Structure formats: C-alpha cells, structure tokens
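First comes one chain, alone, set out as structure tokens in the form predicted alone.
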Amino acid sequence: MAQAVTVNPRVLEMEYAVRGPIPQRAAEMEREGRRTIPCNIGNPQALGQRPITFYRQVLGLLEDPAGAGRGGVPAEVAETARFMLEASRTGTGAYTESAGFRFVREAVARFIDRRDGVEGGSGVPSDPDLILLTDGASGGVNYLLDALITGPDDGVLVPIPQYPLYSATIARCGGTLVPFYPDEDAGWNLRREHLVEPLEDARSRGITVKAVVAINPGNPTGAILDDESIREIIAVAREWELCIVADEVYQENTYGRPWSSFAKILGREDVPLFSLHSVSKGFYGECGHRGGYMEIRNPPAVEGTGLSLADILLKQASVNLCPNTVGQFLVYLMVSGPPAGTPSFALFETERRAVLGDLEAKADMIKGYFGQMEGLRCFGETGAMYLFPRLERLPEGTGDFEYCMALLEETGLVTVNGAGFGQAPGTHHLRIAFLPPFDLIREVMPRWVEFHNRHVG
C-alpha cells in the first residue's frame, strides 16, 4: 500500500448528502443489476426531460459553425449562432475574459431589468460590470465564501434545512455555519426573530456573522419567500452589516405563484447583495453544462485596501482563467431566448409550458399519494423541484436515514434523508425530486405507500 498522506482536515469535514451514503448504496444496487429511481438530485435530463430544442440547435452551430451551410437549420437559429460567434470573437474553444463574455453579461443585465420591471427611471438598473459568469451557481458561492471566511470566528447565517453546498463550503473554508429555522408549520414562513436570535447567540460566542443565505424558492423545501420575508432579511442584513447571498436558481419553478427577486425588493438600499442564477434548473435543466451567473450590488469595501469585494471576486475568477464557454453561451440563451414571432419561439414556448406544467402535475400527484401515508405531512407551497415531507411516525430508535435506506432497498427509490440538509431538532424528513416520468411515479408511489404504512405501523 502507498504511504499515507495528510490532507486538509477541512476537506475531511465536508459532507454532501445529495451524493452521500444513500445514493452510494443505490450505485451498488445498479451494479448488482437492480433498478433504482434517482430522485436524490435535481438533475432533470437524467430522468428523461428533453433539452430545449432551440438551445441545442444553437449550441450545435456554435461548436460546428459549418453546420449552418448544410441546410435544415431554421434561419433564426443560424442568425442567433452567427451573432453569438461574432460577439464572442473567439467561439467555444478559447479562453474568455475572466468575468465571462461581455455580450453575455450585458444580456444578463437586460434580463434582470426586464424581470424586475426596471424601466422609465424606476428601480435600479443592473450593471454588466458587476456580473460574473460562473461554472454553475455553485461557482459563485465558492468565490464568495472563500473571500469572506477567514477562520472559525467568521460565520454565515444559513436557513435550516439548506442545500448542503453551503454547509460543505463553509466547512471547507473553516468558517462557522449559524443556523436559523423558518417556521415549517406556517409553510416555512420567516419572521424577524428567526434571524435575530441566532445572530445574537453567535455574537455571544465571539462569532462575527458576515453573510445571510436565502434560497428562494427553497431547496429542499420548495418554499417561496413572500415580499415581507425578503424585506425582513434585508432589514436585518442592514442592521447587522451582513452581505445577502440570494440563491435564486429556481426562480422559474414557481408554477404561477408570486415571486420577487431580492434585487427588486432591495431597490436603492445600500445593502450588499450577491444574486445567483443557473442554467441547471428552471425548464431548461442543463445541469451538465455548468453555466451560471452572480450579480453584485453594493459591494462592500475590503478593509485595509482600496478594493471592493467585487474586485476580489474578479481576482478569484482570474486565477481560474474563465468559466467554461459553452456554459456562458447557454446563459445567454437562457436570458435571451429565441427571437419573438419566429417558429423557434413558438416551439420554445410550447416546450417551456409543457415542462413546467408537467413538473407541477408530478408534484401534485406525489402529494396525493402522501395523503395515503400515516404520519407524513408536507408543508408549504410547491416550488423548485422538490418535496420535503415530515415523517411524524418512525419505529423507535430509528431516524430518517434508516427510513430512506430501507425505502431504497425495497422500492429502488433514491431520496435524501432530512438530516442531510439539517432540520429542527426532534424532527425527521426526506427530500424527493419530483422529476421522474408520470408512468414511473404511478408505478413506484403505491409501493412507497405500502412500504411506509408497514414500516411505521
């Protein structure tokens, strides 16, 4: 055996339940020839969601520009690809600016302004110079937390349950996760005291909290923050001098329910805001292409320097040279779409409505089966791509991990136990992504109902 090495203990401390012991056991089962249904991760195309036609047609021409001359390509697709290649100057195979293609950042700024109704002098326009293109939204999270956390006395206020990217990254950076607990029984509602009490407790322990994370819509809960909850977060951030990390990658996954961005509610208030979006979710589901952006507002000055935090983030991006080019191009397509009035636009709208409509219908179908399970309750509106039911009855001496592992062994359904996201003490949950095809849901859910009632009975 090779000589043992010492590794960074912070890396050893990282945990990421979405790809943890339960999905690892599922992989073993697959190797044994047993079928599994991977609902542990928001990975739509792995469960059969088809790519958006316009996106893939344009990407094909970006990678192979000569394809436009071979016929069969809609004119608007060829024109979009031609514009993108000319605007990029270098295509897909060369390094770009560290912040990403300028024309893509300008398109992101226009998208944000349209989304938030910034026109005629109302609102605050987005600034392309304060937008970084990133390898998925997680790339922006890594940059920001790497910069903010200097040691264990630096804390980040994180909603519990949370997406384990945050807990893992905080652990890797050597900081302290400061949890706050929205009210599950009230639909994961957020009040001021949910934020202030943990902040005061952290201060009493000598921890300087530097940022507050808001995932909206929520992961794993799917909860959609109302405007008043957003205002509470902004007010507390202003009073406690916190940066706001607004994880808004599921902003398309609201299924007709009201949603507001943090940038829109923030307006002209001088509070640092770092907003994240990604091509991985929404109705596009391009997870593997790793495209995203971070928009920065009111970057704070860096103590002892003439720099702002935005300058530091760009410096970090420069060390990595640039985000991947195909991801950048997909961000452009995400925020721009096909030209209105073209055949590609009509198909795009049909595909968009179909994906989002199917997702909502799948969530409703699964929640209907939940009603047949003893001691299982699911709170809040349906948002994002997940349901996070509470397990109120479990065999004595067991928790949600044992439940999810037994569910996997009996039905092949791969979920994530609630402890992997964090949860209020004394509670048990699981997260399921509502992504499988309808026929697979109809097949597996009755088996889950039968398993559940026997397991907890």
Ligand SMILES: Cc1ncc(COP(=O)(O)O)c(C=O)c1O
Contents of the next structure:
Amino acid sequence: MAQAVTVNPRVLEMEYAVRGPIPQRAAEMEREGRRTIPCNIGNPQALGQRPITFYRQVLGLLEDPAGAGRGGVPAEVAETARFMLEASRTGTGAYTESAGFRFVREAVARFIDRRDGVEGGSGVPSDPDLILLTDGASGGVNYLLDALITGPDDGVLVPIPQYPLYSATIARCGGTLVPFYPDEDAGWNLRREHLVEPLEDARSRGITVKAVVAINPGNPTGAILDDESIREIIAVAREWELCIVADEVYQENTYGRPWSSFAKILGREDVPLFSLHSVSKGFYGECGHRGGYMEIRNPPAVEGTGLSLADILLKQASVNLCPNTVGQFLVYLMVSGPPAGTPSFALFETERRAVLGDLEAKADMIKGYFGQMEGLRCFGETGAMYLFPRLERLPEGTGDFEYCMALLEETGLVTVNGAGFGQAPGTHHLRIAFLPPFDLIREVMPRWVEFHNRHVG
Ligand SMILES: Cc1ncc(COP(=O)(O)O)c(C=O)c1O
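Alongside the form predicted alone that was just displayed, please also present the structure of the form predicted together with the named molecule.
Complete assembly follows, chain above in first position.
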C-alpha cells in the first residue's frame, strides 16, 4: 500500500457478524471449490426462492413501458404499470420527492389502516406526510439514529440478541447501546423490569436513553412479541420519554400466529413511534431492490428549533436526493398487490401461500432435527426467517464461534454464532436462516446432527 490515511474510529469499531469471519471463511471455501450453504443471512432469492410473478412483470413494464404494446402480459399487469407510471409522472429514471412518490406513500398509509383495522372506524389513520420511503428499512434506521445520537451520553435501548444493524449504527454514530434481555425461556417475551432495570442503570451512569428498539418478529430469535409485551414497551417509552423504533420488516413472516403492529396497540397514545417495513422479507424477499418505508407517529419537537423530528428526517432524506425509484415502486406493489378477481391475483395468492407454507415447513423440519441434538434447545414461536437455538453443551474452553466454524468446515453450512448478535452472558447460540431448498435441508441436517453429537459429546 502506497499511502496511509486515518479513518473515523467509529467506522473501524462497527461490527457486522452476518457478513463477518464465518461467511468470509465460507467464501474462501467456495474459491477452493467446496460447496457451502449460505444460511447466515435472510436473503431468500440467493437460496433459490422465485420472485413473485406479478411484481416482476409490472417492474419489467415500468422500466420498458413499450413492452405493454408487444403483448404477452396479462391486461391487469399492463393496467397496473400504466397507473403507476402516470401516478409517478416521471417513471423510474428521474429523481423523485425526497420522501418518495406521494402516490406510494398514500398507498402505504391505506395499507397500514387496512392492516390495523382503522378503516372500520377505530384507531388513528396513517398520514402519508409522515411516511418516508427509504432504501430498505436500513435507510430509515440510519436517518433516525444519526439524528438522535449526539454523543456517548445518548443511549438506545436494544433487545439482546439484536440485528447488528442497530449495534453497528449506534457505534458509527458514537452513541451507547443499552442492552435489555427479553426472557428466552419465556419465548423471548418481556416484562417491565427487563426494560426498567437497564434504564435505571444507564441513568445512574449519566446516559440519556432516547429510544427503544423492538424487532417484531425478531431477528435473530424469530420470536413474536405478544400484545402484553408491546404494551409494556409503550408504557415504559411514555414514562421515560423514549422514541419507539418498531422494526416490523418480518410482519408477513408470522405463519398464522397472532401478531400486532405497534401502531395498532399505540392507538391514540402520544408516544413517538417510528415503524419500519421493507420489500426484503415477507414472501417476496426482494432484498436486492432496496425498498422500504418508515411511518412516523407523534414526532417529538426538536429542542431549540421550530422543527419536529420528522422535519429533520426529511432534511436528511433531501441530502440523499431520493430513495431508488424501483424500490419505491416495489413498495407500492407490496402494499397493494394485484387487482382482486384477476388471473394475476389468483397466481399471486398461490405463490404467496406456497412461499410462506414452505418456509414454515422448513422451519419445522429443521426443528425436528434439533430434537436429535444433545443439549440444543430452541425457544419461542417460529417467526421471521430464523431459528436461534441455544447450545447448552460445548467442549471445555470453546464457544459458539468455534462451533459454527467447525460446523462450516464439516458440513458447508454457513450460520452466525450468537455472539454476533449479543446474548445473555454465559449463553451460546447460533442463528440459521430456514431458507435452503427442502432437498438441501434433508441432505445437510443429518450431517449436522452427526457433527453436533460428536462435537459436544
Ligand atoms: C430486523 C431487520 N431489520 C432490518 C433489516 C434490513 O432490511 P432492509 O433490506 O430492508 O434494509 C433486516 C435485514 O435482514 C432485518 O433482519
């Protein structure tokens, strides 16, 4: 290297285990000609999941409007694309409003109202002016934490284990992550004291906690919060004047289990809420398209200005010009779907059910093999795309990192060790995304069972 530079130490400090040493070793193995199975990341289409036909047909016409004239696409596809192009006015190639296309934000607001039963007359309607379209949900998290964290005395209460976007972004912004520990043995649900004790401890150390993160369904745990846990978080946020960051990117991945949005449970309470959703997960798995939104409720005033926190987030979005247009169009499709009663709708429903049904069946299949592994236990309902079993028996002097590395070398399975997400002291875990095709699961799981019982034995 010819020259040396100094870099922001906070950027050096950031860690992102999902793409850390284990996947790096996997990449090396691939270069050596060995096969690996990437279960380290919730990236469904990388593991063979097919895109939803209607979404891709419409996207094709948005990029190539003349395609509709060449025939071969169902009328409702052409009609939807025509509507979207007209509503956007400028199509895919121009910058848009910094908050994103207005017609998409209006569709998002209608989706939220439908989802939360607001159209029936109860609840608080969503406001399109308080919705920001973003490049994936990650974009919204970055804006919010960048704005809220002014230095090491600003804290963010984060559930441990957590998705490392939060720890990495808090580190980059120079704030303090204040951990709280949901109760693993109680299905990762939480009680008031789980939140209040760390808040009191942080206060005694001079840290002002400004926000609490809730990931529901959870990553890496896959757990779904019950309404009581959501109410506790809202109550504590009100008492301690916290903003709630409700990461709900897995809201479609609940496999028939009850799930409530924070917005619905919040109702008319005046607590700041920032809810996130994304095109990356659900049954569509369009991670590469980088679409997402943040819905804001009760934005707090910003001290010393006539502005609200929502104004500040919009200002940040303005500096980035606009979220990518294809991601915005996909958000529209995610929240509206094909017109009911059309052939595209029938196909869409078949595809949706197949993807979600397969995901649940894969989770069950993997859990079935867990039952054959000594000292491995998995808690909580199945949600999101992950299982996060606890490793209760490991060889003396080793931890979950060594376990995952050895698992990779022996079976090609790429997982992430629990330490990459944080975990209660003294515990060991790993996270596996339940995304590989059935055949691959059937092939690799017996080898994992054999490896496990030998490794811990
Ligand atoms: C809990 C959670 N939040 C946010 C994200 C980021 O998603 P996006 O692709 O929308 O930026 C992920 C991605 O895996 C996630 O698991």
